[in-house]
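Form predicted alone, single chain, as structure tokens, below.
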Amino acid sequence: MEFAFASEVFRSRIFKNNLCTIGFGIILFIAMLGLLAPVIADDPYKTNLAERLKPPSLEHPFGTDQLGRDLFSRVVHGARTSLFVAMTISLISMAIGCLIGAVSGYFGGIIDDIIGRIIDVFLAIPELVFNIALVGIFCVAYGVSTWNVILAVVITNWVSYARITRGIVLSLKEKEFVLCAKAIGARDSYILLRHVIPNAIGPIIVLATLNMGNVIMTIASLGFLGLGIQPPTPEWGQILNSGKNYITTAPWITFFPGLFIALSVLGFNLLGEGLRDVLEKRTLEY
């Protein structure tokens, strides 16, 4: 599929798919809450012990936490943190994974064998366990930082992009347009960047969209374990962790960040499934 043709598909048909529309609507809603957080919410760091553990009300729509902080403010500001970190991880992982996968599939031989074995090693280790170990190492080596979380997740997350890109490139490199480019003396780097990767971009975008939900869950899991983004910065997993001791007396502390995590994952999954349906249908028609 030509890159321009793929762009036309996304412009003209994406919002005719119900899954895409619903998923995009959920993501847009959460993203807008995050972007408008400084306007629609109070200071997420402001404490008021006289207001601690208050249930949801008109003054505090999501209630307050154990320090009297407005939970609505912390959840919507947490959307900014969680979505920014997840987007950063996904973009870096996609760039690294696509480049490695394209090189592996295009050149083959010993390069493909070496990269394949590296991917097998990464796949043999449970991702969350690997992330926990990496964050611990980075914290000891470089101190506590949000970039520790980003780097740790990127190191494990690029593998899925490399695998799918490699498979696509293996089929594309035998196509006529690649053979013609080689025949006229085009450089391998030019063929990869100009012809091969653009024609593989559709499935990669679908994977990136579906993978965003997984990244958000990973960030929240690390935050819940106390290894992610550190207090007092609001982040959904960390808010869940802070409310686990009050789950029977103040369940709203865990309910609302958990709800936003679930909605975010659902939104990205619906959007990814919708994009996949659109691309598959258009490919069959083409």
The other form holds:
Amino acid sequence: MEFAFASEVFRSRIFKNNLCTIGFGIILFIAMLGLLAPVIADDPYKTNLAERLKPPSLEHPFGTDQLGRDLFSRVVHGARTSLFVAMTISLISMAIGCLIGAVSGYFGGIIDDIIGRIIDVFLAIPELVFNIALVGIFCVAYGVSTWNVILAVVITNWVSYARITRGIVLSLKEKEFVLCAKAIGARDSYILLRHVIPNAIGPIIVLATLNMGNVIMTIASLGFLGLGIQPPTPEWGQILNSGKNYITTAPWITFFPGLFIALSVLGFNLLGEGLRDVLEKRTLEY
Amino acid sequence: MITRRDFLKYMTLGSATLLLGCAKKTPIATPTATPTTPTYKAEFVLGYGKDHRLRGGKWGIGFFPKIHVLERLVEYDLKNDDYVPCLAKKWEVEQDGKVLTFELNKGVKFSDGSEFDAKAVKFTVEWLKINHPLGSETFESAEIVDDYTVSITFKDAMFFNLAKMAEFHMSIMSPKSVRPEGDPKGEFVLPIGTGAFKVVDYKEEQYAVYAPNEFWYERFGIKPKFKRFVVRFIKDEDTRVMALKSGEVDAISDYSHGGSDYTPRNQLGLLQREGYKVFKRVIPLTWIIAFNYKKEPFNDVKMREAVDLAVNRDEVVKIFDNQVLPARTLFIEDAPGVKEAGVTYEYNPEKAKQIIDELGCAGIEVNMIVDKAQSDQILVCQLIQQQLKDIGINVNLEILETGAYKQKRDAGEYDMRLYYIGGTDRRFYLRMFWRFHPARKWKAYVSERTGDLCEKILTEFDKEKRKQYLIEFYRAIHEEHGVVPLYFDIMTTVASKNVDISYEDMFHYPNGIPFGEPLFYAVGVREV
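Having seen the form predicted alone, I'd like the form predicted in complex with the partner chain now, please.
Below: every chain and molecule of the assembly, starting with the one above.
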């Protein structure tokens, strides 16, 4: 029954929504490029100094960088890195944030007060500045790794999920189905996982989709500042950074990774907006 | 009524006027413009990567003021491997170099008008002995023989003592630079020297303002083209380039220490194409791959040889638009003994691969640490990573913050890293000591054989014998593949189009002594 309903929503609502379709199309396009990177692109690490700083051509559709590496290969492989890291961050943040937010909203009292203050502290610090500091600390403590970036961004990113989930749970816990479950003696953990969180999932999915764009921007910003994923691993922000000194002579080094960052953020934002429209409509109907 | 004759007359007149009007203008002869002396701005602004530490520090004031505010007793002529007079007229070597007696030039004045004499040299030696790491390990005492003769006793008897006297750190300052005046234990206030500049103002980590030292310019019979020389400290290399492009500074220059805080070499070609004046001089500073040669796998000479053979130096210099030269020898040709040694570093990836296969090390994983602050080195490391991959060595790059980099380097937690040997001309022997002597901390490579040769080089006063030791040393380093030379570095200054200075003035003292460090006594910014 639930599956049939979900599939009906997808068919009739999501794909009829223009924002959703365009956003989904863009993301699908970038994701496919990333997935097919080993087939459609060359080795992104292969240097060829004879081909240094070559403009876009049939041989190198996006041109080459200062080490003569094919930029198309680097940007397309960069999609894998950026999307994988962004997805990982979003999923971990969502899991942590939803759990903390649900516990905070459901139990209330001193637990809610403590979690609420912790959330306030995190929200008071500018996210990017906090990320920069964390990445720096992790690099010194644990050495250079992609997981430093993931961990640093997760530490700041769970907060928005916790805040939204807490708000939803606060209203859901007063609903009849929750009270009924309590009346028949269901355990709190069962009520939370079985009844409360599934009913809060709509807004969380919207948030997660919109948040993906933010996370991609954060990873790219850290990469641009030289704090994110380190060379030679292809990553959009880091490629953008490497091209900044050549902006007048070889603008393609900055243009194409910039374009892909913009496209992916646009794609996730459009999809998020569209999902919000669809899910809000569904909520209103009920 | 107009007759036909009038009509024809007017038509002819009109046509003639029209033709004259359409005719190409012939240049009107003007009197030839007499060449006028360009007018220069009162202020010259330089962007520089390091604070000048004009209030002193562990290693004294910065290198820029050491070169521009102070002078040394002797200077070094790399090409001839000779020490030439500067503040000292001549010198005598006694007790195998344990004692050096310097006869000083007369009539030289410090920028405050006081006389330069033996007292100033004695004060400087005593001050350095108490306050400076190099001074404390070098000097024993200084005695005044007469007003213009001073005898310096060193801790050890060696040629290296004379070489050290041309070093940045051994620059002579006035006893009035400290408070109480002339007290070697006194507090350092500001440097007062005999050099081209005098200090006017200074704000730590922000700026330093200098003015021409009239006594210095008078001594050499030249006139300064500026009234104030302002140095802005811009730490970030890209920001320095942007400051030049925006016109905030008239020129940017390398930190004379060599090997850091310089204009990225990969941008020099671009700046040149954009019309900036690029002054560069090749110095005996070679960027190398340094191995952690005491631990596996690079404690094996064959592994080091494989890396040496796999590096394509011609490719490395392409990163820098060929602005630097590939290092096929340990130092540049002008360095003593290099030509005669006949040692050439070869590129032979097939042979390198064969060695790796014979060692059974194909697919071996090694790590290479890089300092994130140096964008050039990050590019070089990525290229080397690819070149070594081709012979079966997988290099994991660790691009680290400067602090983390130093921590790993000092703890020996690396297999390979980029490093430099040598320096500007005056540092040739000093860095020989620092990089290859067994007793030093910042070593690049030391074996029993090379360490022994290094000791002999630094002891031997006889130029020819010293050259022979140098030749043996270059051969030993090559045979043991102690380090892998990559490229010869340069010292640069990039200046705006309206900055006037010749290459000769930029890299030569007015008396013709070649300097590895850029000199700014003759610069001027033309009024546009």
